[in-house]
Structure formats: structure tokens, C-alpha cells
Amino acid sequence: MNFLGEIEENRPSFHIYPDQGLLNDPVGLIQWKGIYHIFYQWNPYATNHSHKCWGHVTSRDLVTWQREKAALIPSEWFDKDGCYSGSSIVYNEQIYLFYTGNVINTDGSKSSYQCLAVSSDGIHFEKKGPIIDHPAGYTRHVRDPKVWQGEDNCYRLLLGAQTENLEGTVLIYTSMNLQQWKFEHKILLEDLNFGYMWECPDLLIDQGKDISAFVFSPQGIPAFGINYHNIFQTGYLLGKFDELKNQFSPTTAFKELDHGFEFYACQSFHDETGRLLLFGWLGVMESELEIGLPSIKENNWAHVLSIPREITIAAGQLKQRPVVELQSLRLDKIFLKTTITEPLNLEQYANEIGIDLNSSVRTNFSMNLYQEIQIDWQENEKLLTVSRTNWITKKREYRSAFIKAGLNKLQIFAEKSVIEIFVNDGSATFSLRCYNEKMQPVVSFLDPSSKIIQAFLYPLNQ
């Protein structure tokens, strides 16, 4: 089964993509009627960050997609060179649509307004235009509404919002209607002092717990030991939303919700099962790593959506583990030798490929993924490293974690350029691209002294 009914060498069998330009963040992300409806940022005319439209697929099993038309594109005054991040909710039988329109002014200076679209068949929206007034004290850089509707029955709409002292921050509103809008403060009652600009904000409300997770994108922050060495990063609080005040509370520090490469922008819904879904953007980077996609060379298209991850937020910890319905592309389970350091060559790239360790004897562990990607517990340190090349400069680049608990098992879902790695059920997460023409469908597994109890792949159906 190919994605999309698509066959191209070098597309992803089961990652989100454009079939051309540029694709970025997931927006307006919601089930409604049975079919799960994924928008995202999207360039369809060239592979830069201009002319941006909403791009539509839907799906009824989070697996098999299918392209629509653009939900949104730039025509009215109010969003005329863009149309760019937000969110979705159901009301009145109907999708609404909530995104921020781009202005450019003919002298040059830009303009941001929050607008609202709306849809009776989930694939053509009727404009209805701003809905929010820009708020006092802050630049232009407000945007990327994300709504949802509070136990007390309340609608509530986050921006992330950059002040004029060019801090980044975010704004929270509430609505009984999702018309009228009523500005109450920003959602943090202190000040992080963290960053410029904060993007597409989220709170991560897990069903019937008490605790939450505020999720929000910072641009500007400089990389600290192991942490923020990506260009712009995404990560969340933990702690508690307090609906009479329209404030949240956190109980911990800011923690990276993803440790790998270029994970970003992220946005979450309940399913109608309930479930906590989430999508990232796996293609935040340096314009010159851009630029070098070889999927822009050869096919004139840009960038991936993660796989669908489900979260659940208990005993103080967040966790992503990938949907279920993935496991229908589950072929015949292989069991992996694990004693020998020969390459074991597989049959193809997409693999689903599951590692469990002994937690009664702690040893370092090493593997190498396509004869590319390289993965490292440290025993001692308690640090997992990943590590790939980086398609323009050929350098070896890393990225790090701290596992406190241990290393007990790893699952990783793998393509030719995407890699996504699940640590200890989900505990932690490293997602990056990867692209070296010496890649091979190969694993090895390096460290004869590793406890494995066993090491499976699922080849995927493509």
C-alpha cells in the first residue's frame, strides 16, 4: 500500500507530505463525522516560506490519506499574502476554522490578523473574516489562535504573542460564542524571560487528570549543555490550568518535547474516542539545510508531518507513544540476531524495529540504523545520543537526553529520510531527516556486551 496511492521513489510510505512545495506546521487538526481532517501549512507553488495556503488530507484510520483541495488560500484583504497557523473545533454541526492572515502593507510594514473560516462539508470554508483585535503592547509577531472549549463550557483561544519589548509570551481569550472575544492577560502569571517570540501555543488537557501540559514553540533561545541545539525549539510545562482564572500554573521546568533534530511547531486534538493525538512538523532548519533537501532537487517538494503520536499525562510525566492504528502495516515480525556485529541486512527501508533490554543488568548499548543513523546509551552518564550526517557541511551532528529511569526499550519507526525513535514507551522522543547517499537497509548492532532480550523489525507495508 503506497501513501496516497502515490509511487515515487524516495516519498515517504507513511509520513505526511506535500506532493509539491513546501510543507510546515500541522494546524486545524480534528476528527469530525469519523474522518480525521490534518491541515498544514503549505506552499504549493515553490519550496520557500512564501504564499502560504492551508494543505487537506483526511483519513479514517490515521494511516491511509487522501489528498483534498486547499482548505484556505490568500484572497481577501485580510490575509492576502498569507494564510497562516491555527486551529479547528466543531460548533453548531459545523468545522471552525481559526488562523492568523498575513498582510503585507504597501509601505512595506506588515499586519496580523486572527480570522475565522467556516465549513459544513469539512472541504470548502466560507471566510468570515478578523474576529480579534490586536491587543495593546505587542508587535505585530501575534498569531497561530489554537481554541478549545473548557469544562465550564467556555471557549478559550490561545496566540502566541511577541510584547514590545520583544519578549515572547502568550495571550489566552475566552467566547461563548466564537465570535466574541474577550481578552484576559497572558496565560503565565510570571514571566519566563524565555525568548523573543513564542509560537504555536497548545495546552495539552489529558482527560479526566489534573494535570496539563502548556506546550509552546520559543524562538531565541541559546543552547544550554545538551539542550536547544536545534534553530527554534518545542517543549512544555507541566503543571495545572486554573479555568476561573484563565491561568496556568506550572510545577516544572521547560523540557523539550522532542530530542532530535528538527521536530517543531507541534499541535494537538482529542480524537472522537478521546484519545489525546499529536502531530509535529519535521522539517524545521537552517535555510542552507533547506535549501539541500535533495527532495527539492529531485521532486520539487519540502518537508514531513510527523507520525501520529498519542498522549497520555500521568504520575507527573509526559508521554508519546504512536497511534495503534499504525500496527496495521505490520508485516511478518522478524526476530534480529543480536550477538554478532555484522551488519544485518534488511529487505527495505520502512521498518517498524523494537528493542527491549534487561532492566536487571545495566550496560551501555550501541546501534547503528542504514549505516547512517547511530545510537548510544551511555550506562554511567545515562545518556542517549543520536547522531546522523549532515547532508551539506558531511559532519557528524548529535543530539542528547538524559534517560534518569534507564534505557529499557527503544521502538523505532523508519524510513529512507525520516527517523523516529520511542524511548522507554514513549517516555522520550528523537525524530530527525536524514539523507546520505552511502544509506543501506541495514542494522548492526555494535556492542557485544548489551543485555538485549530481544530485537524484532516489522517490515511496513508501502
Second form
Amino acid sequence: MNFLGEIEENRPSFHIYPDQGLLNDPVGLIQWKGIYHIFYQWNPYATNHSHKCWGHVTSRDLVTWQREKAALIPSEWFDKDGCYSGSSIVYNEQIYLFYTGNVINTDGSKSSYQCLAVSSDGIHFEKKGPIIDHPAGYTRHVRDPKVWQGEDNCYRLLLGAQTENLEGTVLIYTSMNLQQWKFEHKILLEDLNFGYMWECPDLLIDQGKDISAFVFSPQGIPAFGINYHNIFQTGYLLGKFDELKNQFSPTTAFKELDHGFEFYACQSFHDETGRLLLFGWLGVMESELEIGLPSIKENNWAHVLSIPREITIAAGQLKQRPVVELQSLRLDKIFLKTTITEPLNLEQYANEIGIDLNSSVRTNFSMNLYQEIQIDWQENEKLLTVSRTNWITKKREYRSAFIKAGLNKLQIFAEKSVIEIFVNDGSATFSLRCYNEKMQPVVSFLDPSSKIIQAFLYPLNQ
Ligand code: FRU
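Having seen the form predicted alone, can you show the form predicted in complex with beta-D-fructofuranose?
The complete assembly is shown below, putting the previous chain first.
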């Protein structure tokens, strides 16, 4: 449905994916003159992490996508080995795009350059070269510029960085014209000593609100309890950003943005209606899982972006909800029978499933999707667990989160190989990829109980 004319059997129908090659981070996200421009890290030549270009798709409705030619391809001395992640902003009726040029020097060492490219039509980008000097005291791991304009009209730019002591951090720069940038300092006053590198920094400012979320993707965080079980994490601190000091003061500890398996390196932007939207990469995984992706063997492509999520921050809580535009994909609503344990047959794999639960009925809840994904709620511990089969080791794998408010609602966007679960109107999310030959388009409620008020399903237009 969404990429008109693409009919490959196992392609996603409402997630953005590359027609060939490997996709990673969403980058440069912007709505300009009514059109959403979604760029992504893309190796069009092979399904590995070399030759990163900026892939590009456009849409007027966040549902129907058109493929565009690559916006950036490695070509110059400052980006010859990869046009890495970055962001966009509209300035003087043009799109100003900031990205990191990756260079492998003749002696094998690497350098990174923070670069600018400008476009007057949203399709062709003219490279202007590096605009920021390498900051002293940091290794070559300085990348992923995220630009925004403050309430005070000053432009600000965040850079993921690594100190010479091999600690992850984020640097902040300021500018009045997007060309000359002044290095301020680290965005946090106090070091967190949290991992060896922080990638893809972002500041999620829900307009008119005092509290914002400082998002980053730290590397090198050991698993702890039910947290940090993926190879790398993406998470946030809530707090206040002070424009006079250019500093973020956190009021919470680091929290993962998504509790599933592959969500990583997300980016936010404000669209022309003022909504704060976010896409993530689904995503980061061990290389043996990546190499073994069936989509590589079958059709030579790897990875998808998450569906667009609308972000709100209120009453000390960050919520992520699927954008309302996705409702246009809904076909006729079907109510699901929840009093039997036999699998209920579905017409197809592309579905939105809604389950309303009674949080005051203190029982457990379990359901299974496609004979593969298991969702288990343990009432006593207030613990939600999602599990799947690892498509290489064939072992079951689990990810969990505590949901203190109890389980009230699940909204699930499912395709055959990618599932996104929104808990309690977006208070928590779980995203994952899944592949298993035994999958069937069925859903089962394993523990029929009075906890389910109703369960319904919309097959989604493909
Ligand atoms: C995050 C990341 C970024 C980098 C890009 C390269 O996944 O490693 O830090 O710019 O991917 O593709």
C-alpha cells in the first residue's frame, strides 16, 4: 500500500524500509511546504554498514510514501567514507542539512567532520563542507549534529561525543546564522559516567511546556536488572533546558525510550501543525542476527524505521502515541472473542489490535500473536514481558518493564516481521523484529479472564 507498486511478498506495508541495501538511523526529519521529508542512513550497495548515504522518502500524510533519489552520497574529501547522521532546519526558504562526514585516512585512522548541505527544492542538496572545528579534548567520535532554534531565536546544535578518557557525552554549540558556530560546553553540568560513547543526541521540547526530554543513545552500558539488555540503548532524562546557560538539568534518571529489542537512534522534529513527532530505527542488533535477516536472503534489504510517534510530555511523563494519520489504514473493525483459548484466525499479518483491560481486576494476562510473540502481564509484580524466538539461535528471548499504573490498554501495530506495542496510551512501548517459519496469522488469549473488557482488530490496508 504505502510504497505504491512494490509487491514483494514479505515487504513491510506501513513501515519505511529500503528497496535495497541497509537502512539505519532516521535523520534530517522535517516537514517543509506541507511535505514530510524523512531521510535515513542508507547503504544502497550492500547490506552492511559501509558507504552510508542519506536515503530519502517523502509523504503528504505520513502514510503514503514516495521514494526519492539519495539526498547525500559520499563524494568529497570531508565525507568520502560516509555521510553520517544529522538533522535539518528551514532557513531563508531553504533546507539546511547538517551531517557528519566520515573519513578513513591513508594511515587507517578515522576523522569526522560536521558538515552543511543546502537545498532549495528539498530534493537536491549542495554540499558546503565542514562548518565546525574538531573540539579539543575529544576523540574522533564526535558526530550526529542535531539543530534547533530556541525561543530566544538563537540556533543550537548538539553533538554526540567521546572524551579523551573514553566517556560518552554531548556537546552544545550556538549560532545566530547557522554558519558560524560557537562551542559552549557539555550539555550536562555533571558527568554521568554512563558508557563510552553517546550517539544521536536530541532535545525533545514539547512546545509551551517547561519540561523537556534530553534523548541520547549511549554505548557500553551493562545490563542491570530488567534494563539495558540490547547491545546499545536509546533513552532520555526529563528536566529543564536553560537557554541562558545552554545547559540541561535532569530531574530523572536515564530511562529507556522503548522496552523492546531493537529500537535505537531515534530523532524528533516539529511538524507544521506544531506536533512533536519521532521516528526510531528498528534497529540495532548483534551482527549474527543482522547477517541472518531473512529479508537480506530473500530480497537484499535490511531494517525498517518505526512508525511515526507523536510525543507529549505532561505530568512528568513522556508518552509516545502512533500518529492519528495511521487510522486511515484501518479496514472494518472486528471484535475478537476473548473467552476461548483456541487461536483466532486473522485475514492477514498487517493489523492494528486494541485491547482494553480492567486494571482493577487483579489477575494476570497473557496473549500470543502470530504463534510467535508472547505478551505476559504479571499482576503481583506489575511486570509486562514480551518474548520472541531469536531467528538464529532459535531460543526464546525476553524484555520486560514495570508498569506501575497497572495494565489498562494495549495498542499493537503488527506486520509479519515487525511489531510495535503501545502500553497505556503510550506510557511505555515495546518494539521488535520477528522471524519464525512457524508463524501464522492468528491471535490467542491464553488466559481468558475478566480482565479483558474488549479486544478488537483492524486489518490494515496494505
Ligand atoms: C547510530 C550511528 C550514528 C552514526 C550513524 C552511521 O546508529 O552509529 O552515530 O552517525 O549510525 O550510520
